[in-house]
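What follows is a single chain, given as structure tokens, in the form predicted on its own.
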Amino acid sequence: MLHGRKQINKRGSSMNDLSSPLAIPAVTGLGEKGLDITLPDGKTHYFNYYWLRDNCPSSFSPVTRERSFDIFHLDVPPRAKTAELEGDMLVIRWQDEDHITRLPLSWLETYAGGKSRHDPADLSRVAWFGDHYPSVPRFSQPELVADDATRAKWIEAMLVHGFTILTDMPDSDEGLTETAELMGCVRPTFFGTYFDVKTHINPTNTAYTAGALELHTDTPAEEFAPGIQFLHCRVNTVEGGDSLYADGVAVANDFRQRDPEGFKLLTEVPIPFYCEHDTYDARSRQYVIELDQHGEVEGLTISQHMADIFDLDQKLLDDYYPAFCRFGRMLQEEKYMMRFLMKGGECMVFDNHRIVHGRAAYTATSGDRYLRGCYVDRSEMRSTYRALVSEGRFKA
């Protein structure tokens, strides 16, 4: 779509190296465990026989789109009897099996050298700061329901920016469900399938009070905290209660430059979180700053009100606690803090592993404030996006 990784070198060289002379493809050697073949990129690449046999096109069902061949049932390790080129195909006749494999050379180039399959959902994140509110990507909920192309743009905005605002939301519980299911399946937590943010007489969470709520990510005590949060504002007429949001990617990227040793501690040392009440006792260990497969900052897990007793070596805490506090203070700097008042009929959708959120205190008796929320996993969001924008491995 519109974005690609900035750190191209972290993905390896381009599939077609323009600096190499074009070559006539040729099988240059049959070994005991694999073969060598010169591809059009001018380079000779090695391919393992197990891998070639396992990925024969005939190994996959066109109906289920799953592998139907079971390599566990081969009596002996696969080995090529012959391997030759027929046009733009590599044709392998197997030594101990009455089977022929035909693989396009272009397909072999895609995976030569252990390259990963292209992922359209692996997009570069764009960091944002406290002045971001006027630029927040906004989408009308009825348009998302009506048009898949608009839905794809919305999910792309989530992948890139981590925060969007939906308008024209139906004033109903069903409206939130319908909206969340545009992205994936609603994911329950120990709070239930949905949660209602309003003032409770006997609150089980700080969010259920009228007090200020520090910047945090939700449910860090879950082993795998949900990835995307939907927060539907049904009504908001109270005095105060400004919403607070900050992009953890922006803060952590700056922290990496400001405090390299502290950054290293927060990415390499997991700390405990908990959430305990009468019917549940959830516990987990999480890294405060999370890195993706490219080594880039992916997000955060942080919550002062759900941090458990840090059970680290006390000497390690001599360095860890100061780094943790330096980072926590950075999160609260005005440079990063986006403040606004949510309006009835809006839904905030944000990456719970990237965006920290909180709330200023409000006067509970000054009006009505009711938010209803739920979660969807990030993997569900990425899956939906891939299905919307690409054909995957199997063309329909």
Second form
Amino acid sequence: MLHGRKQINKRGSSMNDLSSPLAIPAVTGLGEKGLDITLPDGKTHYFNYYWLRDNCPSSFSPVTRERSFDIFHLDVPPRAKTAELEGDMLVIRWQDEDHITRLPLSWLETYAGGKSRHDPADLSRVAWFGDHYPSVPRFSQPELVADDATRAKWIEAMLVHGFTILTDMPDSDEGLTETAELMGCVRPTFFGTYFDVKTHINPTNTAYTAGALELHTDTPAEEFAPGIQFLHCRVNTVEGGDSLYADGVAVANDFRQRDPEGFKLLTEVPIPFYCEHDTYDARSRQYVIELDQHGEVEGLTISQHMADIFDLDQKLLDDYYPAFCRFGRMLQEEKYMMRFLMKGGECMVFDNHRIVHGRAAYTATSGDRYLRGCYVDRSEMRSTYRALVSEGRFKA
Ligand code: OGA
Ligand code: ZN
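Previous: the form predicted on its own; requested now: the form predicted in complex with ligand OGA:
After this comes the whole thing, all chains and molecules, with the earlier chain placed first.
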């Protein structure tokens, strides 16, 4: 009998022989602050009473799907009077409260040992190199609108490769916003909810000239720079203006091997960025190489045109500047650099914390070049992806 009904008294002695494999699963002890239970994985795990009480299924409203139970106002700390197994449920009767909590063992197993909840959006990144252009994942925009499964594949490609190209974009001003909203809410910046890249008479940004734009990530002076960038090419008939892209993960992973000391500095010393004009004065400090919760490179924040004067210890700069330059030169190596000409009707979508982008100079009088851009945050993208591919906790 695997899921027997076994009652435990308060001193924790089971009525079953716990040395027998038949005792699994079993509650093996009721302590003062929590209980021990042997789960179907064969291991004994400890669970805290506050946690068990707070996460009783009855604590959550099926309507709002939020927790409606108030753990702050229990009269006394929660403590189990009895805990027993009924089928594949742990059933707890509480000592100072007329309440019964029933928790599936499989659910307990997903949190056993302080494990983080599985995240379907936590996908491994695949680094790419300069020859990647023919393999860039491409999606037709109307298909994304029509089909959620294709939309999920698009976002998955963004999570894994950080760069996709959309084709058959609507030739309208609204087309870009409508497309970005397939991923999440548009994230405004100090440029507003979108920006137009054309040559300006009085440019406030190097991008608004016909000059070359070195590899960079956008708006690093924002405290939280936007996560995903959309660049919708409406027309591109000029001479020059090649698009340049490189995968910051590919370069930083190689830098980690080639130059461990430099890598350490770029991941541990934040540097200042700025964006200043008459009505705004954005400032931030960022790590050039960003690591994720697993210690893996998740991306970069870099921009020579928006790097502020490094107000750091000058002795530290003896080491920092050379490392910064070694990395900056490495970013521009041909091995990593993907070059191509954007076509009208395409939209580049890329992770602004991972992919560096730039462009070659162009001749402003040789034709038209017009891009409209906007951003969505990474967390919105992940949220949309999870909702598309997983059952979640509350879906019927
Ligand atoms: C920008 C930018 C790229 C381009 O506006 O920040 O990188 O191709 N533009 O003009
Ligand atoms: Zn840019």
